[in-house]
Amino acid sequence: MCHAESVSAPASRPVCVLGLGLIGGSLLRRLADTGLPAFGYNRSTATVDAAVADGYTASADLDAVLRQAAEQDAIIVLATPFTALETMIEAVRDTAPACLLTDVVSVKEQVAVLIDRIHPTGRYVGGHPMAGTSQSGWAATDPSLFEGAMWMVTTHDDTDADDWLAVAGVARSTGAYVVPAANDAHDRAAAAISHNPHLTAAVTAAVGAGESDLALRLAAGSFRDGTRVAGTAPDLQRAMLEANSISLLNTLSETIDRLVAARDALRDHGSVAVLVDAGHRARLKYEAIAGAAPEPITGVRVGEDDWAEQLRRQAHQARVWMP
């Protein structure tokens, strides 16, 4: 079987990254390091100075950066926290309205709503790389951050094929695999496997801290691994979690229901077998998928009839787009 085909190979267009924190900065570094034209903006002059000192093209002058993007027909990547997006979108609308927009924000429905309200004529194909650490800022950036990671790219029936290919091409150029998905499906999945774990990590950390430091002195691998993301800056966590509140409420409710059932079973029958067994089976299923080489999407030509639906269907079978 052949891999997913496309109407044309994605061009090496310039990429303009707005926001040079962990994700945006790592993206700028990876693109530039591989010889692709890339430049960025950050409101912090200290971040810009650090990026420039490391040999990258960056500026704290948003208007100048967007004028350059407009002149070069660059793909603009929104890489700020969700709370800063409105200002960025307004600036793009006013200075570089014809540029293709994408983003790396961990929620997709609300970003699409913002763009539709502020820049309704804008060309937008959302994105979300499933990569990161608990660190933040330019000092934490890593050009290899996306290597082998999954990168969701918004795939709706009305998505322009050439725009989709351009955004997917950016993702592939970082070493990531492309996962085509609808915005709402992405947000439900992200709530389950990313946002909900942030809350359970916070609970585990808070309970583990207890009333003295004895438990923390005894803590080892399970506590360390289970609370890693709780080390992320609280403001960044809140911006991410609260932006996906509807999907997160659903997964949080399911989490609470399962924990209450496990508590009741432990109290009444002395057993937590149901929850532990379900979790064990789920972990083994995850290991089987994550541990195997990604299976490519096949038999789909981007731009032909029903291409978006076919990509989504195969993505729900854990396949990835990797031309």
The other form holds:
2 protein chains.
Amino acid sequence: MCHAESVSAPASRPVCVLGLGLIGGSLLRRLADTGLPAFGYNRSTATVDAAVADGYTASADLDAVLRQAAEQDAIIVLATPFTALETMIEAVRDTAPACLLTDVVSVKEQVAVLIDRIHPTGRYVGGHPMAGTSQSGWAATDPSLFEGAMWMVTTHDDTDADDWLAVAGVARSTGAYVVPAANDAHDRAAAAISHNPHLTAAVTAAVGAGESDLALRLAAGSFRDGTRVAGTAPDLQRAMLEANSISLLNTLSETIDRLVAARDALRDHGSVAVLVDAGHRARLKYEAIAGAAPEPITGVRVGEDDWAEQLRRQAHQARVWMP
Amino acid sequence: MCHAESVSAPASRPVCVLGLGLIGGSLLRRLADTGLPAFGYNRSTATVDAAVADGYTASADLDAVLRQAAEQDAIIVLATPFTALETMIEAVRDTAPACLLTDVVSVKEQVAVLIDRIHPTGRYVGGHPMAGTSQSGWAATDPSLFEGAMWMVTTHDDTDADDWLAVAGVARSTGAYVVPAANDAHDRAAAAISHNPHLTAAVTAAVGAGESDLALRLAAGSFRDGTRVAGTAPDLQRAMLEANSISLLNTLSETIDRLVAARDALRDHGSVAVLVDAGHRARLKYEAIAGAAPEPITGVRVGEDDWAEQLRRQAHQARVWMP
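If the structure you just shared is the form predicted on its own, then what does the corresponding form predicted in complex with another copy of the chain look like?
What follows is the entire complex, opening with the chain shown before.
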């Protein structure tokens, strides 16, 4: 049985990963490789067999896995595609209702809505590791995937401090830095720096390939890098992007507006200066943030008055939680 | 003095590089490092000093460099930014009018127009190596920059076969593959796979940075790779893109049309399927072409009847000239 008062240090508390694709599988491997108790579920027996053959604890029996989670007071990590979340949350509610729940889904508001509707008494602190490749499935998993990555953890004024520390502890134990954020701020950010780039990569690829095979023959670094994420499995891309449709509509509209302005300036004045300059400034700003060691959040004790607001405020200055 | 009949094998014929930035400097270094006679000009004495300090033959005296080219029957390579081309072509016309001329500029029709106007009796076969980084200047030069890269060489029905072989020989001696193409086909291709990707990278960066510092903190691989070329010096990007404005207007308009259709589908039906699927198919097609060893053009002897048309036809099937 899980009890709120039984929160223990993440170093000893088991973690139960539901879904062993790129993110969930890499998480299971990393936790187990560092000696932490971790076990996983996947619907596909082929994936389960591959995980077991690699020495990990995994099963295709969801009910048995969730009973184990309940018995061991495990932290349950939802790591399935968005489309399978509803089924997973129902199963957690029915079999391990008291367990602390987190997730690694690339949108946060819609996951919170699902949990509120299906499992309203559930203890839930959302998460999103900003890591991935264009590959998917167990074969692509990598225990070092999260090393140095940013891992957003839901940080609201009513978030339970012990639960937050437990979820943040899972993230930290993978080598990731924790970025505290509200769900809506996360979803706007994810649209701007992850979901919109999938659409610009797709359109760049489609326009290039539509020209000619000669064009693809001549394609070099700008095309290769600019279209890389278009190689991700389309169903995974759709699940991710369409679950964040409201924020994505905003960033996509801004993208269109800026490109239309660039086209008009190029047609009427022969100049692409405004867009090229804005893009260059933005890239330099990104390089300054991503290229330096992250600065730590300081002076906040999780659980004290206003701790969530203080964490969010420092995260908005690009600081990370790295105790 | 240069004479058309004095065409010699590129292995022994000197190469004179005008402009020692990333492309021109890397070319000078590669040719000299492989023992070929090569010398260069750059307007900046700081660049010339750096090249000389690294053991290369370079000068900031354009007239002296061009006199040497004329005396040695050198192949002259225009490697300055587009905005300096007019001055260079005038100097070549005045001092080394009989020398074979090529270039490494990223557009071909506008260069041909310039040469026709300024130096109409000049022998010219255009070129464009598809290689680069977001860095620029002598410090960024790299003799291996062209290894395995595609190097477009202008291939028209009235192109002189010996001149074509000489220019293609320079490209081959850098480790690049030669892609024969007409200038207009090249410019459409370059817009689709190089110039348009600069604009989509710029807009992706600008929209991401416009959201928040939290967004840039959360940015991961899709943003990093998708915005890389936005880091190129803005003046170099502008010179390149604005010189290909007609082709770029077409690809930019297609980009906008596809994004507007995606936005409408997302807003009205919650789906990004059409764009994501098209982008994925395009990326797979690119990977199939770029990921395999290039297939050679076969069965064409340069100089025989219809040689140029035969080369172009095979290049349109993504084959390369690699004798």
